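One chain comes next, on its own, written out as structure tokens in the form predicted on its own.
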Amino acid sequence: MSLQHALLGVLEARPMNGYELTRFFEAAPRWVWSAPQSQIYPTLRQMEQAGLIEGQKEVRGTRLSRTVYSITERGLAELRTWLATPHPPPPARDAFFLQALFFDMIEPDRAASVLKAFIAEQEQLVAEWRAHREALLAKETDLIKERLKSRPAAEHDRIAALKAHVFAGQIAVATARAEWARESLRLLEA
């Protein structure tokens, strides 16, 4: 997956400043993509340039101005494409566990602290990926709302179903990790 495509997602919604696009992709959390904001504003230039977005300049004030992008036609075309084309699985980078290969190095408790804070982080998680799933299904988030209000009132149940199901995805991996880390825990005991 592209920063590209995530945007195109996005703004398929509805039409987002670069400052709202940032914002959207802070609360990573929620979201399956996460890209600072040194990304997002040169893939907007590179997108527009390309024809996928459109950026039309909005006065605000006497003097400032802000660029509002939307999709174009080629970039939902793009976006279709992607969405409907296989894609390999990107090459494993787990930072935890290339760590957790080598706890045989320190004290079983060193490891047993970092075992802890990695249960915890996933339990936050999953906490949020919950209430972000529960938000979908009652189609209470913004973007959901922008998206339902171009879609057909009899899609909108299997819409939210859908984006819900995917923090589903999110949850039971999360969950996995925990427990994959609590064996872990039990045999730093034995």
Contents of the next structure:
2 protein chains.
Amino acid sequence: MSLQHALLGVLEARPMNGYELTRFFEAAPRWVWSAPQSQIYPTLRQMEQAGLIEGQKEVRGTRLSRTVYSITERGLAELRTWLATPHPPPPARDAFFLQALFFDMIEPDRAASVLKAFIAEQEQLVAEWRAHREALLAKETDLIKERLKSRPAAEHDRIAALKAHVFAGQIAVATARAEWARESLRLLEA
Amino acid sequence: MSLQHALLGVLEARPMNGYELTRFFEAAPRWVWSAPQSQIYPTLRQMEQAGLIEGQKEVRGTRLSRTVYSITERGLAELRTWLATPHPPPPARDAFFLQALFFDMIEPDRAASVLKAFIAEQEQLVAEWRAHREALLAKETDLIKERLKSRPAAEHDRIAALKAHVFAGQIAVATARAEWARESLRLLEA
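Got the form predicted on its own; any chance of the form predicted in complex with another copy of the chain too?
Next comes the full complex, this chain leading.
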């Protein structure tokens, strides 16, 4: 289950409580993985039971207490094993391509409207990922700042470049999708 | 829920029973949408209750009976409305980019192995989609043959071209992903 691995990867940068993790996912809806609060808390409890993370109650004032989770040795080993294993491709489930497959059932100008909205949306995603990529290359995101604290300085550039490159991948995919949609518009008009 | 729309789109080509629909999805795991049998039967029941499809019991011999589902006017209207509506992008959930994001935590040669497996997998997908695209252009898949029976002959080429183009889109995305993975390999070696 990938949310577990996303959480392990984030917690490897620094311990966080459920509220901070929820905020992290909310603030980055276009990161590589998204998760609503309703999934995060139960997943944290399962991961704690499995020994992948460790919760520590933090008492604040007289009544408030929050559980701060940190990754355990076992969690780190699980994450590293998952990272080093090739996984089969997920089942094909592309709602937009599904929609496009039946465009012959609606009028061409209605299909064209959907395609134009899709192009705008992909361009918006590209802009967001481009900004995130730049921030990573500049080592300016909160997460990379935390993470680099535990890494040798000589590796900082390489780590930032590797992470930034993932967003170059998301940009390449969204660009390919937008270009495909532009070709579809030409095909509809033909 | 996109499975409903996938089923409506398939049933628009011709009425089918649950077994045939399950076989269709099993035979096309790299189509635009995939679904296991465990999802198909309950979804068909929900769709029948909602009046989107209509089941007709087909008695075969003295004991066997199968329910053949066909799309209703209401189902057709629902499908057309969905097709003509721009939908927001789904939440970002790309397990492979998530994996790649943490490649700095494993040895470069282990990350390289995962990337090479990914490239091979994307190339395999490209080959499958290319074959499917050719079959659509030649109007040779079972589904397009059924579908074209209810369409004017003058539109056959256009319909086949539109559908084939969807798989050109899947090919473009997989090609962009494979190319990105090749760049990642170069980055890991640097």
